[in-house]
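Just one chain follows, in the form predicted on its own, and it is written as structure tokens.
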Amino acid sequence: MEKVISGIRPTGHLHLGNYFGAVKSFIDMQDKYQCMFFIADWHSLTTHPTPEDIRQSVRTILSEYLACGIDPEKAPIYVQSDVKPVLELYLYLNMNAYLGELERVTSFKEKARTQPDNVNAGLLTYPTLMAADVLAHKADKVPVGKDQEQNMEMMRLFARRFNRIYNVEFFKEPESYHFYKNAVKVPGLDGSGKMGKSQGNCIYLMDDEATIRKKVMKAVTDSGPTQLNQEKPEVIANLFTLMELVSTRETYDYFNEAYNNMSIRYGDMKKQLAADINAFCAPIRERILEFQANREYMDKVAARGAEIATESASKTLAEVRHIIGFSSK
């Protein structure tokens, strides 16, 4: 069975866009591949979070992924900083990573532009740490979005370079698994684009019923259709996309027909959509709260995941050290 490794950035609560994008893909993948998921807390240090922010973010992400359906018995979940062998591999990969190529990485240039007062070495060597996270487990595939494809190319470059320098065929070149091909683009509530934290147009899985209703009722609409069966503008098509995800087919068809015959009342549609979104999120929200209240269980999940990941990475590292010349197997 092919091995899949994916990192999860600890950047706050999950929203519907996350769920129907990466998270649902992860849930499907855990039955098809040998999956391992990790919470990338080392990577978060590039933005200098406080210790409490790190701890809280890790707990939040772990509880929400478990609540969504990641099964740690099928796909171990671990915290990146609990797997120390990755750091030593990161060191070795950095020794063969060159300044010029790291400075040309698009994500580094963008971060350097947006945070000019915090252009740290962690930003520069992000691709080598990402490579260490994956190569430590000799993964076959890595689920990534388009914004990470250049980092995947760097990862494959580092694998080839190690093999060439030491005249071995040790590291495989992991493939990019583009889960977004099967993922749904969930629109935001502001009338355009997709749902995202930075856009402030999200419905979070943790939002309560009143918050969901308030957000949906403020969603952008127009003055209504002026012709029978006319094409929906983006702001209206977005609402129907959301309804298609969380409502019954009968509900969707009812409001779609009302739009086509020009009898639709957007207020009624948004009330129904809010109710359906809440019905979808409520059981996930309840499970999140249950996991957060059971710190002992979450600690066991993370500890077991770290044990499995450390065993895997340690085996790789022992071979790497032997290849480089530091110790025998």
Contents of the next structure:
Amino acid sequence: MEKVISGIRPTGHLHLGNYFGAVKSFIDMQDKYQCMFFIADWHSLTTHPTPEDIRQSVRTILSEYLACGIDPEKAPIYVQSDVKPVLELYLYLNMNAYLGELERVTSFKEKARTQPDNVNAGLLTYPTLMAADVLAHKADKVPVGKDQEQNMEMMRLFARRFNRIYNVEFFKEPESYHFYKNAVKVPGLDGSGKMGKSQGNCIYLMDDEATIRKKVMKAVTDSGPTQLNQEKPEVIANLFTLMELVSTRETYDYFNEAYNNMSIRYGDMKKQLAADINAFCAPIRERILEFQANREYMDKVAARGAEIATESASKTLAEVRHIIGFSSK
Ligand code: TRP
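To test you: the structure above is the form predicted on its own. What is the structure of the form predicted together with tryptophan?
Every component of the complex follows; first up is the chain already shown.
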């Protein structure tokens, strides 16, 4: 079975956009592939050198992924910093990663611009650590967003280069699995096309009913349709897209019909949408709270994940050491 691995940044909470994007494809993939997921806490040091409470952020994101349906029996989930052999591979890969190419990576240039006082070597070698994360398990596929494509290209470059330098056919080039291509794009509540943390237009899976209602009621609309069956402007189409995701077919049709015959009242539609988003999120929210209250279980999940990942990475590293010439295995 093909191996799949992906890293998750431990920043903040999951929102509906994440749910219908990365999270849903992870859940689909865990039934079809041999998956492993990890929380990239080392990577977070590249931008947050003195994290407030890194263990807590890791636990938060772990509880949210488990609540969404990642099943650790099918897909071990671990914390990056628990799996040390990856560091050794990071070192070897760094020896054959060149300043010029690392400096040309767009996300590096972007970070160097936004944090000019902290252009650290970890930031520069972000792509080598990411390559080590994946190559340590010789994974076949990596589910990633569009923003990670350059890192994926670097990963493949490092894999090829290792093979060439040591004259082996050892690493295969991991493929990107572009989940966003078949994922539903979840719109934001501000009329912008996409729900995203940096846009501040998100509904978080953790939001309670009152928060959801407040956010939805504030969503941008227009002054209503002026012609029968007219095309919906983006702000309105966005509300319908959200409704398509969380409401029943009948509800959607009811408001769609009301829009088409110009009898729609956006207030009513928003109330319904808020209720349906809440009904969708409530069971996930409850599971998040359950997991968070059961730290023992979460620690067990992470420990088991670390054990599996460490075993897999150790095996690769023994071979890598041998290939480079350090030991006879
Ligand atoms: N860079 C990824 C992100 O920002 C997180 C990540 C770290 C990752 N290591 C990885 C993703 C390995 C896939 C594979 O989202």
